[in-house]
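The chain below stands alone and is given as structure tokens, in the form predicted alone.
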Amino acid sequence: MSISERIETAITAALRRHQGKSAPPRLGAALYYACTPGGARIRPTILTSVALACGDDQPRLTDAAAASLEIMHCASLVHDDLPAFDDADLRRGKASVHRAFSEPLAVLAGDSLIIAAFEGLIRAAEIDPVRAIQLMAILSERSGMPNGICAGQGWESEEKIDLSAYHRAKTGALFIAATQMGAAAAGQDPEPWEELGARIGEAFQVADDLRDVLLDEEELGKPTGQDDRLGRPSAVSELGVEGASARLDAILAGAIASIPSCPGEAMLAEMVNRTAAKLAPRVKTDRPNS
């Protein structure tokens, strides 16, 4: 079974547990809508790739971790799109959850997905209790305060924003979770994997800042020009298009150099290069002449 097949199977199984005859059908439908069809599934793919590089001796635990991480990511997107935050009409090329189902159901869907993410890891504790607890600790640290995606969203309400802390929390946190959870699922020390996740996360954020400026809504699958409209800090506003593009190249090179020694080190280098190919070429292709 391929990595993508493993991920989709695990996510479907996790969501199915939140359906039932006594469950409100529209909220149940909103959970599926928020998570399927998926985007690139970059975070769970990184998690599974790291686990494979470290031996993947408990694949069921790896799959549960990958599903939980992606479900948490999807929950954050549902909340990000709400009128109180981005007020976005589109996500992944279709109507955002609050547009398709109503704002109250979107709030409940996001909340339910957060709970589902941790429930999946609780259920996985029967496979290996110690590793499952470690996975829960990593996911909670990278989802809440002071270093998780909640902190990232919170920076947007501050008068003065620390751009590095903002990007590391808002975007980098779940990428750090991906590399650390992949190592933990395979029974390895997660700490040496933080830098790789942070670098991939920073690359993703810089690329997203560039795409927000250079691509149109149809290509991006969500509203464009959000950073400028909402007055957010971005790599483009700070460095310009050319500077941000150069920064992206440097980050990706550093990411490969930061891969910890492991049996699948070469495979992970290829994975980072594939990620770079998804991020960089379209930005460079669409870059306006200077």
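I would like to compare: after the form predicted alone, may I see the structure of the form predicted together with a further copy of the same chain?
A lone chain is what you will see next.
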């Protein structure tokens, strides 16, 4: 099975038990809607790639970890799209969850998905309890407070933003979770994998800033110009399009250099480049550089 097939199979399996006959059907449908069809599935792809590079001796555990990470990510998207935050009508080219269902169901879908993310790892404890607990510890650390994506989003409600803590938590956290959970799922020490995740997260942030400026709404599958409209800090507003592109290249080089020594080192370097190519739009210099 390809990495992508493994991920889709694992996500579908994780969501299946939420569609039972005792479940409220609309909320069950909202959970499924929020997670499928997916975007690029970048985080679970990184996770699975790192696990493979480390030997992937417990593939069922890797798959459970990949599904949990992506489900947590989808939960954050559902809540970020709410009227109180981005008030986004579109996500991944279709109506956001609160538009397609309702605001109450979007709040509950996010909550249920956060819990489902942990549940998948709790069930995976029967495969290997020690690794499962380690995976849960990484996931909670990088999702909640004080260092996870909730903290990252929380910085947007502060008058004085700690920009480095903001970016590390808001975008970096789930990429760090991806590399560290991949290593942990394969029985390796997750600690040396933090830097790779952090650098991929930085690259993603810069690529996202570029996409926000360079792509149109149809290509992006969600509204463009959001950073500018919401006054959010952006690499493009700081460095311009070409400066941001150069920075992206430098970060990617650093990411590749940071890959810990392991059997799949070369494969991982290629994965980083492939991911970057998928994410970063080609710079069209005839577009306005704003």
